[in-house]
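There is one chain below, alone, in structure tokens, taken in the form predicted alone.
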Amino acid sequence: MPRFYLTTPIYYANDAPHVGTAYTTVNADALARWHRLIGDETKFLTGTDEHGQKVADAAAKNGQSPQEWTDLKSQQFRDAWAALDIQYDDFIRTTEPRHYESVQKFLTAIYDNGYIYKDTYKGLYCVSCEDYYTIETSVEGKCPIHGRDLIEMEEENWFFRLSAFEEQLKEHYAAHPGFVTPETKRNEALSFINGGLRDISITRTSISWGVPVPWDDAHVFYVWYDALINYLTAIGYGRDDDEVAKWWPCSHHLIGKEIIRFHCVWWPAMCMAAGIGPVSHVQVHGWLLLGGQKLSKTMASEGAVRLTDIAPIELTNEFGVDPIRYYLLRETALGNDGDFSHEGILARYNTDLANNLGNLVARVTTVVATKCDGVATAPRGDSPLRAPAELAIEESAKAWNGFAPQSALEATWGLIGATNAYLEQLAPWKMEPGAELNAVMGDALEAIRLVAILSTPAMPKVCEEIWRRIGLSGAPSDEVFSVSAIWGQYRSGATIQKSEPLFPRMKSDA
């Protein structure tokens, strides 16, 4: 059985989840659901990054210990993901004992292999990034991501010999052209490598909230190098070699473009230094933008934008869970920057969901209930809808497999559009009961069945409801995709009843 191991970044436990983190997580969840649907053995990991100065400062500001603070924040992420129907297999916290064990074993392996040494670091530092910058990589002495003033720090650290892996990284990129996607982000990572790699500091003595360095108890590992190892912790690194061998060759990271350097340069080099191969694939996505600015908790806290107010639970309360999932997946191609707006959600809801999908289901079930005695019939093998259905199945599957949820949904909505056009042409609501009407309705019900299967990674609960409304038992996710996603599987005899609208139209407050 093919395997698929997918991870999100682990999210900083210094504040609450927002739409930006929801965007990543919903995309990951939909991709994982797709791979489960096609029968792959799937593991989906998310979690929280709980060490570092930024977290310790947030805890102190709120009168709590770091552990109390991270307990609270970690639960907030779990609650947000529950509200978005995120079906993860593991939720990792970097304060767990299993993670301490994996981090210490992984970095000790690098140390034993001669790639870690002690030196003094002096340079510019951003608290928000928890990262160092040179004056050349800053923007007039400010962080290029957060816009904050950089502070100068000098400290004795243990360093990772990143410079030793410059040629190996180039060779790895050449041998694995799909290692980082899309290609623009691959080129960005390669450009960083080709510009020359400097050794990087991986420990601190100025903070204590972190994983202790086993060979030097005056130091703790710095947050980034601790955090990256979570992907291996979750599959048993240092505890279960068989699980690592099982999952790591089919591993995929889904990350935002601001952390390319960490995941596409530092992390593969760290894996090489520890004696294991890098992750098999990194899919990079763009930023959601509001008024041209990145969705950023830091910027919001400084008054540049008010995006911490856009909580996933507030959106799901207003629009419903699956409409928000659909919007986040459909509005922006994974890899591009995209605009986020209340108006955009409303437009997708009323057009794609209410007018197109919802109206299709309502039309068909109403006609069958009122003109066909509520009894469904099978589709025709030579139906005019067969070709657009087969095209949608082919294109949607290719897109889901290629980390392109937007394209997958676009292909599925092509079938919805074709089916609505077919019904407009034949106007079955005007036809007399009989064999011709039954045949048209059988074709339309089969198209809806296939739409429910293809859409279930994006809108699992809605698709379960559609499944029920067309007289089928269970859920689309219960099906074997290779068998069910074939034209002609809908059977006669199901009972169909009229129902309330799937997506009642919503009005703008404006």
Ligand code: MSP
The other form holds:
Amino acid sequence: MPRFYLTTPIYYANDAPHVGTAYTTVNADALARWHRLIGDETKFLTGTDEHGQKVADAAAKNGQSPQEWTDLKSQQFRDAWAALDIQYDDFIRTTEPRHYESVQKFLTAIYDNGYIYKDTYKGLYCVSCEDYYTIETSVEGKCPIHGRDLIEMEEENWFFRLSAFEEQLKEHYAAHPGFVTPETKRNEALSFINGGLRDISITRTSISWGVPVPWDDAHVFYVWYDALINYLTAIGYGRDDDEVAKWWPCSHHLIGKEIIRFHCVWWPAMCMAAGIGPVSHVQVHGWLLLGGQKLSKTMASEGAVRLTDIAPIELTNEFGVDPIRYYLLRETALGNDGDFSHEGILARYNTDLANNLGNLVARVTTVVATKCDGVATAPRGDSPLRAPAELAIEESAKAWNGFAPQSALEATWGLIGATNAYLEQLAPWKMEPGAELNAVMGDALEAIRLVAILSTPAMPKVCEEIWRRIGLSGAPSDEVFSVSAIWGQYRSGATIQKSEPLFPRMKSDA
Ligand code: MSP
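Next block, the form predicted together with the ligand, ref. the form predicted alone:
Below, the chain from earlier opens the complete complex, with every other chain and molecule after it.
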């Protein structure tokens, strides 16, 4: 059975979940659900990044210990993901003992392999990025991402010999063209490598909130250096070699574009240094923008609405869980930046969901309920809907497999459009009851069944409801995809009733 291991970045536990982090998590969840649907053995990991100066500062500011603070914040992420129907298989916290164990073993392997040495670090640091800068990489002494003042740092630190991996990384990229997607982001990662790699300071002595360095009590690991290892902790690195061997060869990271250097340069080099192969694939996505800016707390101007202020729960309360999931998946292709707006959600809701999908289900169930005695008929083998259905299945599967939920949904909506056009052309609501009407309805019910299967990774609850409305039991995700996603599987005889709209239209002042 094929396997699929997918991760999100682990989110900093200094802040609350917001639309940006929800974007990554919903995309990852839909991709994981797709792989479960097609029968892959799937593991989906998310979690919280709980060390570092930023988290320690936030805890102190709120009068709590870092542990109390991260307990609270980590729970907020779990709650937000529950509200968005995120079905993760594991949620990792970097303060867990299992993580300490894996980090210490992984870094000791790098140390033993001779890639860690002691030196003095002198330079600039941005607490928001938890990243080092030089005068050249800063913007007039300020952080290029957050615009905040950089801190001058001078410490005796342990360093990772990243520079030793330049050639090996170039070779890895050349041998694995699909290592980082999309191609523009792969080129960005490669240009970091081609620009020359400097060794990185990987420990700190000025803070104590971190994983202790096993060979030197005075140091804790620099937060990024422990965080990246979470992807291996969760599959048992240093504790269960069989699990690592099982999952690492089919591992995929979904990340935002601002953390390419960490995931596509540092992390593969760290794995090479520890004697384990790099992750198999990194899928990079763009930023959701509100008014053209990514808008982190530190950057936004006083009083402005910030993306990071919008809690996912506010949106799901207003529009429903699956419509928000649909919007996040459908509006912006993974890899591009996209605009986030209430108007955009409303437009998708009213057009794609209420007018296209909702209306299709309502029309078909109403005609069957009122003109066919509420009894469904099987589709025809030579139905005019068969070709558009087969195209939607093929294109949508290809897109889901290729980390492109937006295109997958676009292909599925192609089938919805073709079915609505077919119904408008034949106007079954005006047809006489009889065999011809029954056959047309059988074709439309089959198209709806296939739409429910193809959309279930995006809108699991709605698709379950559609399943029920077309007289089927269970859920589309219970099906064996390779058997059920074939034209002609819908059986005659199901009972169908008229029901409430799936997506009542919403007004723009809603
Ligand atoms: N803790 C690190 C990641 C460590 S992974 C080993 C971190 N955390 S974060 O809380 O800042 O989350 C960053 C991730 O959140 C981004 O990579 C991206 O996936 C997501 N997003 C945050 N803001 C976003 C947008 N405005 N738009 C889209 N995604 C955004 O970095």
